[in-house]
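Only one chain is shown below, in structure tokens, and it's the form predicted on its own.
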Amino acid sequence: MTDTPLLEVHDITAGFGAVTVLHGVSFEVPRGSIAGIFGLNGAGKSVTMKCLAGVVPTRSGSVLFDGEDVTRMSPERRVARGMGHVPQGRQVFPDLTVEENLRLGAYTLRRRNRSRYQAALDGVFDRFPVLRDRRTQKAGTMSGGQQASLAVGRALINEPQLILVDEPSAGLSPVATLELDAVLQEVAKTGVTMVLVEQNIAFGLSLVDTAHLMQTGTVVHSGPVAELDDQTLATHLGIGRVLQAAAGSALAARQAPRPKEKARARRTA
């Protein structure tokens, strides 16, 4: 397998009108890994994700996906190319059933290879049994955790190489957050590369392999989570004692590789 990163972000700038939000963001995401983007509100995390997804245009710089420059590519073409997006707030269609949401998510797959759709749908249902059980239920009547599973399943149904997951734990109860953690861990075991933006730093650190810390539209620190310490987090993110303690506990739990990380390392060797 090639050593070329699956995703390469080079010095991108972006904004809205006269306001520039991103001031030269750069980072790389190795194949089969989970990269986390962390920062305080207003740091530019979600705008970065929207640039990667093609929702917000990049003013300068470049985004390379699997060696191809996708900087000016439409969101639909990026999905067809192998990128999936779980947007902030999940954004399921509340008046549509679970299966209808998944069918809409599979739009590009059905255009490209209609015969593949049923197998892809069954694959999502196998991965998320709760969605199979509720396939005829309207998405708006589901719990926050179930909607999070639906949003992730909708991104995965196109069988992407990379998924962009923006603030997945926002608004979830502690129990639902634990369920979401298990869902994303299972996704990671399949070898899908992931970029995760999280305001809940302790939750995010429990998942990611590398951490990219942002301040005011730039990445100020990048490195493996195993080499990150709570003081670096406090210095770059300005977090308080309680959050620093929670983040420190999450970091301590990541010092020894977990089974899924060892499996990913074997797959990408």
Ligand SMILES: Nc1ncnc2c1ncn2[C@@H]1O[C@H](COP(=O)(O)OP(=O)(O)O)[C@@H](O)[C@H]1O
Given for the second form:
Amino acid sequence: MTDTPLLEVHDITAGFGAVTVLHGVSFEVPRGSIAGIFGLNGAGKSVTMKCLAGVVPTRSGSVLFDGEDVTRMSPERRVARGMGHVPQGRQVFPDLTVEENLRLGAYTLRRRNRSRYQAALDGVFDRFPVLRDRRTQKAGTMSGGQQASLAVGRALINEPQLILVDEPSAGLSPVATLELDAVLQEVAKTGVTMVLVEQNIAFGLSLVDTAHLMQTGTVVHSGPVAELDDQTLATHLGIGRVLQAAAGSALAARQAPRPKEKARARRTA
Ligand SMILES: Nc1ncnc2c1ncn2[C@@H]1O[C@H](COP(=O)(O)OP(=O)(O)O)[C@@H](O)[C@H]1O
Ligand SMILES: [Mg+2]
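What does the same protein look like in the form predicted together with this ligand, given that the last one was the form predicted on its own?
Starting with the chain above, the whole complex follows.
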């Protein structure tokens, strides 16, 4: 069982009214790894994430989580099963405090096991000390980087096996992006499996083990980051020299280890 991928997406389609947006999206995410989804604006990345979270219905195909078919399962039940979602735009409630945002995120956990909530809250505060310091501050008055930490913390409070993170770096300063990078690396080290969507390709590639490139509602390339080249990125995303430009940076270092070894190291860490 542990050798089956944690997440299997089989040929899913989705759309709105008469418009089909996803034309058969397939990929798999091994346990303990980070999968990246990259593509131009409108390619269907967020709709894919919403199908995985259950907030947009999947019209055909299937989504298996930990071997179980969750295709028709409600978002709440998916959260209870161990799937967390950090939606695009972070979607924190600006007029609620940090702690109130976390409480809302934890509502399925509180319903299942009230006593675990305090421990889970402490766990998030330990991982994000800034959230403990600002627990009574209104979320809308915090910086973008702090709100990103809150959005990730809110997903982690349910102690998920998998988190779906949609464009966490959007609108962040370079410094805040570096802090976010450290946070997501830290989360990955605890063994949480991740699906990451990023417009900032260099940032995204520095984090992920496997890259899935999307074009108009379908995955056109899947493979380990270590084997990705500028030609593939240029062909599918119309961008040049991301990898060359990133030489000497975290991404270059990231391309050195073999993804499998890295994923294994993470799981045992
Ligand atoms: N709620 C919606 N109603 C109608 N069309 C939508 C809706 N959400 C997304 N779309 C369309 O689906 C396509 C893919 O969107 P999206 O997945 O958000 O793209 P991205 O890859 O930039 O995240 C776009 O053409 C978008 O206009
Ligand atoms: Mg999007």
